[in-house]
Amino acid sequence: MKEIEGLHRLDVIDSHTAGEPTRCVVSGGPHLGTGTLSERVNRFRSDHDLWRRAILCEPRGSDVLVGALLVEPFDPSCDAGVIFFNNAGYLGMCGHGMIGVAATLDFLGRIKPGHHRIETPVGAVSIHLHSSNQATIRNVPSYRYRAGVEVDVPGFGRVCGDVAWGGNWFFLVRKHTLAAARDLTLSQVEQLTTFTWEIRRALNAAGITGEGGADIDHVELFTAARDATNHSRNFVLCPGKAYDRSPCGTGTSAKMACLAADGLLNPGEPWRQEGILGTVFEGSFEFESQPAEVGKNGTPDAVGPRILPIVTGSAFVTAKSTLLFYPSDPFRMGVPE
């Protein structure tokens, strides 16, 4: 290969968890320095947010990737960390990316069938690698923050939802008056895509955050799933405007935490969450630890217990890359903002 002088290299292994790409560093990507996964993603943010840009986005990527930096993990007791980004910013957890990262690391020979344990910003998963291509997450405690949350979305009315915490925060829309979010379908995704932008922007508008005033960067609808062996079917706007491909993993365990805080589901009892491209990912879960009550039917407020959230997926590694950086690229770092 020709020697250029400032050439920098960067490694990354391409793949899809349910139509949803994930783009894993592999080598040469920023140097983030030893301490916790929050104490790095903190200084990935700080001191280097080009690199997020330059990896993800146009001329090398699109604004659906989503990406995941492999690091040395702080807790020993885990295989690997990783911290996943995307068009907007950093994630705290991300289910698809997860189920990517396990297909990588296989692909790569660093892990095997069997259980592991991978590291993120907002802590340890664990998985457990069925073959390849398959494999299942439990996720971080997932709970139910608010029910019932009404909102006035200009264009669209009255809109009420829960706010709950999947390893991101979701806002999951229970009454709305759009007719295209009936039928979720690929054909309505511009229609989709408006819509729970708005809903966003309502809800920054408003004050309604996540617990601590958190950002709620994901807005999830739901209709009957057009397979009879699913529960129902999604749509998940993600914090850069892109839309899940898959049925979104950390969306997926959103769902469950409210639908245990109403008593609609039961520890160990199957969920399968339907995504727009048609695909599944099954889910169940456990109690963190057993709720004194469950079930609040729907009141403003209502926390819902802590839950475990178990979730199965496929991903398929797609390509093994090296990004090139020429110092002389006026778009090294990525089209400008």
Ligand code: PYC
The other form holds:
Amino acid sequence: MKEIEGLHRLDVIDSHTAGEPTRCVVSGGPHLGTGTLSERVNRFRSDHDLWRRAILCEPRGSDVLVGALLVEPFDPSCDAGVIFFNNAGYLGMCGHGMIGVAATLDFLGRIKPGHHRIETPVGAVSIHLHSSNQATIRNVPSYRYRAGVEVDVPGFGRVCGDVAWGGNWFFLVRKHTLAAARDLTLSQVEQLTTFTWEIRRALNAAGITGEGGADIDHVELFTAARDATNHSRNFVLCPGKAYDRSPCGTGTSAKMACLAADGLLNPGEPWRQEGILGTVFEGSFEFESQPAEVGKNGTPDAVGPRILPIVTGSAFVTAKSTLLFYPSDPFRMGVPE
Ligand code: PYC
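Moving on from the form predicted alone, please list the structure of the form predicted in complex with the ligand.
What follows is the entire complex, opening with the chain shown before.
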């Protein structure tokens, strides 16, 4: 290959998990120094944020891609560290992304089938790699923070839902009146995106947040599963307005936290979450600590018990490439937002 002065090269492995893409940065990414992963994600945000869109968005990618920067772990019990990012910012955890990272590490020969620990800015996640294309993650502790929250959504009326943490903050819609959102089909994606985006804006405007004032940046709709062997079908809006093609690992974790809080799912029981493409994450959970109130007198907890979600899915590596950054390219760091 021709030598070009000042040309920067960055190696990535692309994969998809249940249809949702992940771009894993293997080398050439921003140097974030040492320290905890939350210190390093802060450094990514404050000093190197231009790289986020340069790696993921046009002209090298699209708004749908989720990035995964591989870093040295801080926690010595972990095999690797990973920082997830997207077109809008940084993700605490990413379930589909973690399954994609597991398939990528296997592809690179860095891990073998078996148990491993991967560190994220919101905690360590255990993965069990079953084969090159299937992995189970044990996600960070998840919980419902508020139940039955009502919000008026301009143009769509009153919507009721739960606020839960599954590694990201979710608003899980329980009740709405939008007919287009009854079936959750691909042909309705535009309307579903507008609806969920307006819900997110209405939550922000009403000051409804996750714990400690955290921004609720994922909105999840549910309906009956198409396939009778599954328990539910979802549509998940991600922070940058792209929808998740997979059933969303952190969203499935948040959903199981709500089901546990309502006494509707027991530890070890399977929860098969179907996504908008019909692909499935198989979930279950264990209690992190024994709940005091769940199911007592049939009264669900508002703030639910902390659960340890377990989510299994399939991922396939789709490309091994080198991104090139020419010093003279006007769109070297991506097209403007
Ligand atoms: O699978 O957790 C997930 C996820 C979050 C955003 C996109 N996918």
